[in-house]
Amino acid sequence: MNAPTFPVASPISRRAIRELPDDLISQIAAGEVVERPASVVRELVDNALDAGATQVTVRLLAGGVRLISVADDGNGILPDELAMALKRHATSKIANLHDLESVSTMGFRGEALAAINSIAACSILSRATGQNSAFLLDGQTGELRPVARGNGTTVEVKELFFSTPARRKFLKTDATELAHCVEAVRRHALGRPDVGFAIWHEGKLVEQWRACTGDNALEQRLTDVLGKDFAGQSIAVNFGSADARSEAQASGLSNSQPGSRSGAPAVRVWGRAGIPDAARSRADQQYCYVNGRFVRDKVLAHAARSAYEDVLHGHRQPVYALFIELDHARVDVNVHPTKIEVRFRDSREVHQAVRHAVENALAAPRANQVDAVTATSDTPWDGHLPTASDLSSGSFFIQNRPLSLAGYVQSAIFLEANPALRAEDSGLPWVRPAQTSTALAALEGEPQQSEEIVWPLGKALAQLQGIYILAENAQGLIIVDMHAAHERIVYERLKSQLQATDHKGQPQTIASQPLLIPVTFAATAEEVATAEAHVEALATLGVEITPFSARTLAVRALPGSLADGDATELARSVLAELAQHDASTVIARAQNELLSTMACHGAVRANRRLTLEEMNALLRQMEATDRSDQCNHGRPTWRQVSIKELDALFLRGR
């Protein structure tokens, strides 16, 4: 796998300051606000990496309010362009209207400096590469005078809002306003790994992250930054690179854009994934980076979050660190003053790719993760049936891997108690007791390698209450809710049906059920122009919406397994939805929301006594299916209690 790339700031190439053309500022989303001393430090180390840092300090008193400094290492400013930096709309970012169109930098506009040495005592130190000496001018007086400094630059800020006395009383305490400060570090140092950084305030270190190098230079930033407890509970994301194009194709993103390798895509999404057990209530740690800019966006957010719709429980929130890469050109960064905010010219191809993305990363069953040594003389059973050669050959293949009578029969016997699981009730394989018979004879011969088996989530040792399966495997014990994993079991083989019907070309809908009195509801112009725009798209989710007057929606036909729910509000939540996002998504949501359900009803219920091959066959079940770490709720489906824990519970060792 290609190591990703980093946006860096080429040290060579150096342009002039000045001051832009009154056309292009006219172009540019100006009004350059300081909320906050963080705002400030944004500002400063955005420039600073522009100038091919690989080392920024920054240095804080009173929270940022007495005092900010950032010092760097990058090129430094020539002396005769000191005065020009700290003019509006002066900017060595870009000339024209087409750097305008394709910045490549953090900054572009030109307007941070003089916005800030306007509200505060602002100076600068620098000193340009090749220069024998640097500069020091004050902002307010205009001074310029040579002193002692290595290569780069050094912008200190004092006394922030001295002269708007009126906008101190909206800054919170020193400890709030330094956190904030150190949030905008941390959002730059997780998108810059190449680059160390340093934060001091009141003379004491408070963060450092040393620069990382290396094909692992992300993952030991991710680490160093947000902690091990994110990086031991996540997994990577890599979408876009040359050994995932054929995932691409697959998905329909694949084009030819200018500039992009040949059949790769013109997107590529990259990072961690928190898994569903690590989300949080809160949605503070979702970092989402777009060419190397940190940016809030909602198209990225509802991508991350559509692809954990079916793992995670309740409202809460996961946690991701994402990196999207596209053509600068395809995307605007020139929408939000504070350039947090961006606007992509093809936002539904950019959100299928992080959807897809962070897809694939959560799809792999985590159980198969277990570090235990890998199962040598059997391997889970997808459904396959063995052929004629099959079976006189004593085993056969399943993706390349050598399958096992044991594990085929085992699976077998499952299918065979469990009619939820048949054909002709939910279009999975069925094994007739004569195929079951045969495998069965045929393995009498089969040499015994059970001792080198060592499955990721055990051996089934007995059924708790009717509910739980309790396993053995090589850290321990495991317990299984088995509702909840036989649920997910059926609802992901329902789901590769239904694609695999749409991939043939054969258009999927959802049987809908007429009202016999429609449901008339007052509707905004959206909502209106929302349902005539959607016809389709409706009518393939089942229902039917059509204008009663200008102000006015009839609801007339309703998904059969929702006609006795609430109309009016399915018909808002569907139309709010088709208005916000693309209607494939919700098509998909609703398609699935609706096996979801079938699925339920069709795993087996709590209570139900299975004998140890049935629990057996469901856990090799689960080792082969897409997300069956959590149910469709959300919930888990099994819990690892290790050794070490067990020891502790009758104190052993102590």
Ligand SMILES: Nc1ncnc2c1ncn2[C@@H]1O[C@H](COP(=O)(O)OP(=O)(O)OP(=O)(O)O)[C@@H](O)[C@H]1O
Second form
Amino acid sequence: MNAPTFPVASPISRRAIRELPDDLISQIAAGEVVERPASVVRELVDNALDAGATQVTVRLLAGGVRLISVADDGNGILPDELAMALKRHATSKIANLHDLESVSTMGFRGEALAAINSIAACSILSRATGQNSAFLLDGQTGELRPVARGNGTTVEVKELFFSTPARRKFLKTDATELAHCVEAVRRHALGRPDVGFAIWHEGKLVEQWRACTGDNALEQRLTDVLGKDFAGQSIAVNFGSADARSEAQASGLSNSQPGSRSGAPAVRVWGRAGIPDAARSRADQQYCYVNGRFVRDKVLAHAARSAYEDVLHGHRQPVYALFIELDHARVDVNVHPTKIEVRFRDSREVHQAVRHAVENALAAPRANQVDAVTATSDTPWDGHLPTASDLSSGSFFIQNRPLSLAGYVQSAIFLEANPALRAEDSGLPWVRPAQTSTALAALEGEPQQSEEIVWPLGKALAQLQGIYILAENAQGLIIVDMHAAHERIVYERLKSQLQATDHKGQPQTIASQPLLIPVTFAATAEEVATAEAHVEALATLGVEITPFSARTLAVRALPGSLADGDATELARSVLAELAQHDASTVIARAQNELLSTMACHGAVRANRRLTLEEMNALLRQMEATDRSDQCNHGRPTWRQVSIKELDALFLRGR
Ligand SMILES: Nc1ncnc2c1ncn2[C@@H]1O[C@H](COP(=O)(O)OP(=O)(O)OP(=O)(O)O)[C@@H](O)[C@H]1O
Ligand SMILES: [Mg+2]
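Having seen the form predicted on its own, the form predicted together with the ligand:
So here's everything in the complex, that chain up top.
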């Protein structure tokens, strides 16, 4: 048999090493920077914003493939610098390494226009501030001639990829490319509410966002760009500003970096985070900005997602627009040719700040914002108790924002402990002695009806099918899933007990309550073994399960708040979870899962008849419990049906 033959490589002729021609270098750079028309739009709008534009107009033909024109009213380019703008590595934005390390402009690489000019027909028309006339530079021929134009610059890019047809084949339909272009401008628009934007396609106005000013500029822009739903279904995030500073210090996130305001956190985070209900199946409404630049960053995405951990389950994607600001020297933007990625000097610090900011915004119960969310851009209570000086100066009622009910009740407790501050003339609309004690009583689970107080979740009316509580509030009807709501309340209570530390800084165990009559149940050998092996872990959880016989276990004690639940089911589920873990790490690692399981079995079951008092007590507890808008599995616990919606149901005009 013949041995197989392999083709023999022909000897490669050695070629001399040469420098590449400028054009080819630019085309290689273009391969990294320009993927599709939207990349050109991004670069040109970046340049317009760097030039101080207040209005940017984008015109497109055929999804941007035939023409992209971006016009601005910025400070323009001097005629004798026009040719330079198209040169590789020519920029007005940085001059040395120090500038690069603290860059605050969108551009700095000095290659975008050169790259674009190498793969399309480019022209720049510009009139610099202080000049009498405008000049047009043809990027292909280098011809320069005077033309008429007001201050600012228009860059036109025609026939993208005309010289690299292979690349052109990768483009999708015009409609898809247009959508990408619009998204590119949207990213800029969210980052710069103070600048007006307009997008035209084939002579038709596709989007227009007018410049916004004033305190609500960002909210207005978010509404204009992402729609009313986003604004109405999101909560203001604010971390690291003067208001939130004391809170950051308390949580150990404050960091006195050189250059940062004394005592202010090194990282500031603001914007809006969607409520869990607003989550989507795709991650298409997640906008993160670092020092004004839109970025896709794993640290930020993870931090934001982890803030939803406890309220959003499964594969739902939260929506948010978050703006992160930190010292320019603490973030490296020179990581990726398109600058969409950044590298943080201390990513842990940024992760913590973002997570904390979003978590805080989500924690406060939203019951009292039924109206406020849409009416005003309300910020919920930020989680810190008022200090004596806050109260006497009235500054705790920040910018007249309504305080959330959890905040109200906690303040009431604070006032109870500081009677000197309870003066009638404290200037605070909600500080009235009568209310204080009522709020306290309600928190203690002692329902009291008071005409004076308007409870956000209203007054209980009835129970429906043993599942729902119906209540009446100022807006109309409130429907509460009683098991889901109670489950969250119990879960949060268990969590805070376990997270609390004693005066020596040791973690607390959950207070348990012996059962009058131990509950025994037939157990598997594995369950018995687990109960014996995990006595300490169970004690930390406030649970006592001891073997009664070789095949029987007895539940002897449970946390007080779970005493009404199904002891057998609870014991079985906890043992099943414990069996999967190593005893030494179980509480630290699986704490929340364990507590959530316990809460699920400890919460009121369907078909338990509740008295009106019990229903009201549950509503009051919801108002005072963090994250009570979702159950432990991320489902909503309550819904508002407004009078308007009820009227519509009955075709009733008003
Ligand atoms: N719309 C504009 N208005 C005023 N000057 C502009 C405008 N567009 C470009 N320029 C000038 O042309 C130069 C080159 O622009 P180009 O986009 O190629 O590089 P860059 O913005 O400096 O850096 P990068 O490659 O990171 O974008 C800029 O530095 C700027 O001085
Ligand atoms: Mg640029």
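Numbering follows the first chain given and starts at 1. Whichever C-alpha set is largest while still superposing within 1.5 Å between the two forms counts as the rigid core. Computed from a predicted structure; not experimentally measured.
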Core fit, then L464 C-alpha moves 2 Å or more between these two forms: yes
When you overlay the rigid core, is the Cα of L205 off by 2 Å or more between these two forms? no
